[in-house]
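Given as structure tokens, the chain that follows is alone and in the form predicted alone.
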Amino acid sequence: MTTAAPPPPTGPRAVVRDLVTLTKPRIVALLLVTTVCAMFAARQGVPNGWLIGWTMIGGYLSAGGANTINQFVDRDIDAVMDRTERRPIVMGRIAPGAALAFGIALVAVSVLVLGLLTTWLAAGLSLVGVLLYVGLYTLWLKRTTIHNIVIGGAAGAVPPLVGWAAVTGEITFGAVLLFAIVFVWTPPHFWALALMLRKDYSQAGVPMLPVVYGEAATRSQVLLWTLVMLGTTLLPYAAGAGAVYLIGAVVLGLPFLGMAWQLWRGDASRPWAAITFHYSLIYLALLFVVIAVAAAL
């Protein structure tokens, strides 16, 4: 004899843990290291405390906001996923439309808190970045291309430019370097998470890499991107970021070099794919923080 499972929890805090998962917090605070630390680089210093922290607030809601319209058109989806088929919109415990104006909201309330109490130039490249990826990426490029996470990861790179902007008021060669970090790790963190939802992509007819040409290439790119990505990060240093930025992107870099390598073998003693998704987290977290540390010394 089986028991039912229990309803859902009904009530305020429920409505309000519902709309706080819409927004995907723990993807949200990666986007604030980035772009909290890329405000430490811009100030080559410590930046002022409530600068800090109104940017973290727009950036949040911004985020949070595409975050929301993403789960709003990708409801078809992502109830044919196994990852995705408990989300809030997908369960019916927030409605489509409700979703979807609590992620205009988000978006409209971040433009008017970077605008006024960052810059304005901080608030449009936030509002570019919801753009590329609600309209660039979830609405156009995940269900037609495979090229969709490498071209979409542009939205993803642009928090350290208004981190940047938020201290600044401009975008110089330094917040180019830090976006272009960002763009290459997308491919080789997202198709390493490709390998291991590759079920998921390929019932839900979304055409990622690993669905349309299979592990072995996969395999493959994520080895091509992890090394155009750490080739990347040694930029800064021949900018002038020092020995300690480099020594840490070294450090942080060659694991990462190391579990892609394993992966491209094939090695299937170890879920290779899982240790460098989870790896690459980390990898970005920490790799910003040592830009945060070189420029505060």
Contents of the next structure:
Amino acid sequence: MTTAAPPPPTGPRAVVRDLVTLTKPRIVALLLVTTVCAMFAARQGVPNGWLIGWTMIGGYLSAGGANTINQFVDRDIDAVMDRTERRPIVMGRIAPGAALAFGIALVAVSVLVLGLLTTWLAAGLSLVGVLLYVGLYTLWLKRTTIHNIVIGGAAGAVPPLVGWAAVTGEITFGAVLLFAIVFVWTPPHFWALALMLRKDYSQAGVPMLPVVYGEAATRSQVLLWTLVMLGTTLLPYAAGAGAVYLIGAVVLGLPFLGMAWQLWRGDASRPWAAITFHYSLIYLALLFVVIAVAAAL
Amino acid sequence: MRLAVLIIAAVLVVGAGLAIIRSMWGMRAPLARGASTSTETLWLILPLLLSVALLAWTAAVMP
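To complete the pair, please output the form predicted together with the partner chain; the form predicted alone was given just before.
Below is the whole assembly, all chains and molecules, this chain first.
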């Protein structure tokens, strides 16, 4: 005799919880760190508190909307991956059409919030980020190429541009540098995750690098992209940032390189893919905090 | 000092970038509908081209 699984919780609170889950709040939190710290860099000091608040709200709605639409598009592969099989759409707690409408509504409101309360350039850039994530990454590259997360990583690099544009109303060299740092951080970050989830991606038929060309090739790419990333993080100093930034970038970057090195060597003494992945999250947040602090000093 | 850091950055970015292209050159076979060898080649070399442009831009604005 089998025991039926308990029915999913219902009611307004459960629905709200599922809608919040659709926006992937933990991922959006990291994006908002890069957004707000970019605002400090753009101002070369402390931006207006209201401007920070509206930019964060708009940024959350924009990224949350993109994440929701992503889960609508990917509901077929989410259903066969252990990591994602409990998402609200897959579990049937939120109807796919309702999720799509919710995601589009979030994006529309985000454009209005950013456009009316910060700058229209920030609003436009956030919309470009959504289109890159949904159109370029989710609909096109994710299922067709091993370079999906490299090129698709451009979407995740847009939030610093939004923050910069919210403060200055323009995109200048400094903003492009911040975009580039997040762009080149994405491959070592995401391929470390893909090494951990190789079986999941294989089941879903997603051509992540470790699925198609194996773990050794992926470990090499993590190390090489970490070197590209470290080189890129030196550029702000070359362009005029102070010694505080340089010291911070090097102090944070060297452990990343050490972990990527251990991963590349295939050291089985510790789960280096997981360690590298988790450190990469802390790394990006702290690097942007360093950028903000160095700009405010 | 800034020039030295820029040179180190250039060595890291271009050196590792070329190594990425070299190691992945044989992985350009299209995997699915919507992919082709030419688009795979573009995705492979585009990041290095953008990085080189960024290095040049940095050199141009360096104080």
